[in-house]
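Next up: just one chain, as structure tokens, the form predicted on its own.
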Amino acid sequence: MHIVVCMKQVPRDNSVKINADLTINADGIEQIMNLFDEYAVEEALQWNEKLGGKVTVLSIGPDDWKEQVRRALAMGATDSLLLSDPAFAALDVLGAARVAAAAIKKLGDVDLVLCGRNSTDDESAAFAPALARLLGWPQLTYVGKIPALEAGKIVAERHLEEVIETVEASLPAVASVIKGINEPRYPSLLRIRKVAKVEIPAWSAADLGLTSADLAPVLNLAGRVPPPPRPKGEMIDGASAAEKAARLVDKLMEAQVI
């Protein structure tokens, strides 16, 4: 069984400040693992103690993140990569989704594809849904358990606001788990120092077949900027309704709106 898991990257703080164009400024503070997405791998290690196989650790983003990718693999992790290239520095959810399923598409042998269910920074959920329409497979969001995974099939627990519901889907599948259903191991100090030089390999856009095209962001959002704050209200003041009311239409009228 070869599960590959999708971790991101976000910052440890989460004051951070947003540019003019809606982006996250997250210069000076300390990147770490997506809270969800630990679950996610904790969740692909148990079944690689169980059935065997591999598990990879997927990220995107300059070289500085890997040491992140080497916390996932002190974890247990069997493989990693990362898909580092200057033309990923701007992507947006989709086209995030389109680099990790390219890199998928070239593992070849992924039976099943593990995300959390959101991002801490930008909190869309959209990334594992796109990961799996891009891929063709079936996707499995919300997941709180995984009662059973084998050969061409998984059984997986959706836990919804009101109901928890079973589902089946066939493999290979893309599936987004939830906080609760593991609790993440902590890397021994004898496997983050045997992790701490290993190399990790890295595809660029070049090596992924993808061009500028192929990562342009759907929604352009280059120029835009927030709207301006409201001007605080005024309080109309008056011995009766009738004559607040009165003082009211005369605002109005003065200032032109009626």
Second form
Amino acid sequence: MHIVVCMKQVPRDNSVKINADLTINADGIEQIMNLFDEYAVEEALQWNEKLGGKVTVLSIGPDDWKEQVRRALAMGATDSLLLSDPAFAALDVLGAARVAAAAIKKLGDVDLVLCGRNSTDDESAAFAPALARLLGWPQLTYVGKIPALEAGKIVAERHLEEVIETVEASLPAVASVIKGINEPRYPSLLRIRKVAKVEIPAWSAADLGLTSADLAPVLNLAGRVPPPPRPKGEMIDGASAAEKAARLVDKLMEAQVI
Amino acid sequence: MNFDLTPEQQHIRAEVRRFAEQEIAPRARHVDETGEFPAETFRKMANLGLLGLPFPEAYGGAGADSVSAAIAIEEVARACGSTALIYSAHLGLGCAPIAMFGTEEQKQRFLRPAAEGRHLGAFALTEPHAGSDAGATRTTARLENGHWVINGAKMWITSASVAGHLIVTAVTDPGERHAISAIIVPAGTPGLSFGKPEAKMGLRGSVTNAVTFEDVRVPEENLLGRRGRGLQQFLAVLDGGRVGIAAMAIGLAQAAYETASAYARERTAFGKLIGAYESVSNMIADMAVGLEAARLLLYQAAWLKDQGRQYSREAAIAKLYASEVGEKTCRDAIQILGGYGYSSEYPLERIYRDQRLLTIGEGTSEILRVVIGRQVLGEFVGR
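Show the form predicted in complex with the partner chain, please, because up to now only the form predicted on its own has appeared in this conversation.
Below: every chain and molecule of the assembly, starting with the one above.
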């Protein structure tokens, strides 16, 4: 079984600044593997341990994104692929899905693509569905459990707000996983050492046969402002804990919270 | 000249930091308050490969260098002093002597399980009458029908009662004052007993025991290194241990420094952030300078060790400086937080108590000054 995990590198916290041209300035903020993608990597590794085959971790980004790709290798991924080209700098989600789809087609023997349900920076949650559509494969979103995976077939639980749906699809397929599907492992320090110098293959737009028309954004960013700051909390004072509690209850009732 | 960590060292720092923040830091207060040995944490550390980090893969280790090991101890200490002490003592005292002086069989039998994290190692040197003056050791080991028979008492032994093996120093050739040897004693050997855990100012999650040996018999082949060379071996071991303590001091101080810096950016007094007052920002500047200098000394000592060069002097300097500047950093951090610094509701007072050992353990500041002074001025000093 060949499982591909699509992985994105994101800023560790959301204290980013917005540049004049509306791009995000994450200077000085540590870059980490997107939280949900970590679950996707773990899920791929667990199935790989049962079924054998390959786990290829795939990412789209500049050269320094190799750090998180390397982390996935240290967790246990068998193969890696960085899709890197100056032309990929301003991709929107559809463009990113086109790039990933071209790479997955070029890989040829892929059975399953796992993604995180969304990235914690852009939060569009549209990447996996777009990818499935472009590949023409079944899409399974919000996957909280994969009870069965075998040649040609996947059974997945979709954990939705009100219900858990069990769905079955033929392979190849694209699935996006949610937090809690597993407990991602820490990469072992021995493996971190071993993969520190591994050469990560990189494919460019030309390698993928993509033209600038394929990469042109269809979504134009009209504005980007930070959300309004959270209003300051109110400290409740009083002579005793009981008095403070009484005042708190009054306030909550006033606000019709209780 | 190159001051950059290698990519491998950077990755190890990032991963250990992440692990320590998620798995170790949340338990630090509990570990301090209850004195409970953090067994679950150590199981997870074993999975990560932390417990054998600097030892060869052939003996269950991760094959990393000494700089990486120092970084790992630093990051663990930034999260929890008790865990860092247990960890540092395991690597530097419980395992390193076997890696340095052990036979192939001893490495397979004792180093491998310890490096894989199946058990902890401990080193029993200090005695009621022999601390800094290790030559005054009174514990004896006599050879009898192919076995060492060990008798005596040790004190202040880190992790003694939770370790899977103890490396014990004992006089093997009475009459000659320095004829001390090191012998490996597996846990559970009859005649081996432990005092109840010492009550301590800090590092309370790290068990410290007195150890008594009453006719403890181990096979002759448990002699570690050369007979009668225990003291010289121990001095070499201690150089590595000092690098570990320096790393620990820096990790604890880093935590105090980060807490104080964050507070100085948040807390206002008289209409201004307190960081805007020079008396506060000067303290923070001094912390930054101290940490930076201590780190350079630490990595230099560890790097020299990795090059296979002499590093006794640099290890002593790094340990002395880092432990003293670390203590000052914790003290000033408490000063900046005021009541919150003094309160047990917040971590600083714990970090301060934890830090306090580090000018004492593995060579007091006073002994280290003697060591460094003698190297500068020659042997006549103090004679």
